[in-house]
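To begin, one chain is listed below as structure tokens, in the form predicted on its own.
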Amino acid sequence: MKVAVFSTKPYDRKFLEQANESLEPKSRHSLTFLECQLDGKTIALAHDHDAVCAFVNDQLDGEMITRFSKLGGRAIAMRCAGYNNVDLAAAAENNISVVRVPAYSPYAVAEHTLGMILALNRQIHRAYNRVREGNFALDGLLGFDLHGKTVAVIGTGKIGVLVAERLLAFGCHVVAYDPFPNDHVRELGIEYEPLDQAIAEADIVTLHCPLTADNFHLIDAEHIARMKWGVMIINTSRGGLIDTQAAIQALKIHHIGSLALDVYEQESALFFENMSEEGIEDDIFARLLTFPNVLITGHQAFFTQEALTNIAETTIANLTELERNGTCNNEILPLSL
């Protein structure tokens, strides 16, 4: 299959190619590597091209879906979990099937997320910083002990579930909200509850849950109302689940006490590139840099050794499987939606 790979880094390539060159050589798909992201100025680099191949940030709306189907498209291969970016229901009126890596490495996130919890409470970034410059002083690093805190899981897939695992070995309260429960999370000793109770006990709200139609800007100025005053609040999943306006207004009165954010709801502009020689144009995120209770990384949470290995392959499989039989085993339906 004649792949176009967009939004393509170093170490994508490194592990495509990788993943690519363990078939057999008449198995193997031609792979076009392009930078760029998947929109509506760089849609014709696919043509002549059987399949995309996008991440998170790329453009895959209605629009685009049809324009690719008239360059020859027939598939369209996310290197990621989430595909709230996919006009599922266009891609079937096209005929173009959907897959992804539904799990590369759970462990991945939830490990980043922990790490996120430790650094952002001990205040280990800015601690960093000031020993560097030859400040020793402990004033403005107090944190708290995490052993005892209540903590509210919103969402209970297998991060969510990884997540609160580890959150209990450190001796938390947990409590979970998702519409879809997991029997294995009852069995650790972990109740559900509403979203609305379950983020106003919560000394810290972690999310982990993909984005929809119903769950955008699930943490609102309403929701946000009835948290605790110095709550800790963490997004490894999608940007869009936190009204980042609202996020600021609480931040300035104190009422979220710090925020952790690998992800951000204007990522696209921003993320997966060096903007250090260009200044950053996007004010809403320049204010959240202002704060030193906030704690940001990259979308860097799924970037391990591991999770890349296990995305490449799964990619490469993904593409195998469509072009051999016609379907896939991860292939997105719209009702699934």
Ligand code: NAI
Second form
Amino acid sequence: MKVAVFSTKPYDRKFLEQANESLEPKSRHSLTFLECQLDGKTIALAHDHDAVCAFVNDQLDGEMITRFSKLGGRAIAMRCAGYNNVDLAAAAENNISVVRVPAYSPYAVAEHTLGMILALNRQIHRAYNRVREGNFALDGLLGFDLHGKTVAVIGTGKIGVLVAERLLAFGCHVVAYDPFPNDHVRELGIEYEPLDQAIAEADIVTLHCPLTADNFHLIDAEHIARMKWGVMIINTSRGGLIDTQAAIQALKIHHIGSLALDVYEQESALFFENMSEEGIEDDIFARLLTFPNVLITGHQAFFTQEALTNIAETTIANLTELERNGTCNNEILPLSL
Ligand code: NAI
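Structure of the form predicted in complex with the named molecule, given the form predicted on its own:
Following is the full complex, with the preceding chain placed first.
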């Protein structure tokens, strides 16, 4: 297939080329690497291509998809698990298949989540700066033992389960919320509770569910009001799960004790780019950066060697399967909407 790969970084290119070159020469795809994000305008660059390959912050809305269809496009290959940025109904209407990489390294995201909890609790990000400046004072760095604390894991799929297992190893009391509970979690001795109950009991709330039309701003002012005073909130899932303005209000009055974000609802204008010369125009994000008890990473939880290898290999395999069979195991069907 001729594939236009959008939002390409040097690391995407390296891993995708390696995966493509591992195929027999006659089975290889023709990959055009483009640095720009995919949207209703940049789709013009994909004329003469069968497929586009996109990532988490590309905008695959109705406009983009209709234009792609008019250009003769027939497939969208997401090189990620989430597809909240794809208008699946528009893709179905235009006969465009959408495939994704359902799992590439749940370990990567789970380990980053634990890293954020530990760093935020023990203020490692602040300690690093202090020590480099010769400041060895401990004021403001006081943490708490994770042992014995209650953690609410929201979403117990591939990543949530791994996070829960790791928290149990720290001696935490883990409770869970998921509209589709799974037996493995119960076998670990973890109880499922209604969302309101789980977040009200928790010292730490960690989000591991997809962003859907139903759970936009799942953590809003009302839900934050139900949480314990001083709660730690971790989001490595999707930015839209948290109402950032409500979080800021709660941080100002110390209701939220600390917040770690690997994702942010307006991240597409910021993340994966070097903005250090331009400054940050997003005042809400800039306000978040003023809190010493907020730790932000730029959507890097997935970013391990293993994950990039799996993403590239599965993406190339998805394209091959679509080309050969017209369908693919990793296809997202409109029924799953
Ligand atoms: P998964 O599909 O294995 O599990 C998701 C779980 O969430 C399922 O058990 C599902 O029943 C549950 N769920 C659905 N709606 C829910 C709701 N409203 N409340 C609570 N639970 C709900 O997905 P996986 O692989 O565990 O990934 C979870 C999320 O992590 C992804 O949707 C994605 O948004 C995010 N992610 C973030 C990455 C990063 O680099 N920061 C990388 C990969 C995934």
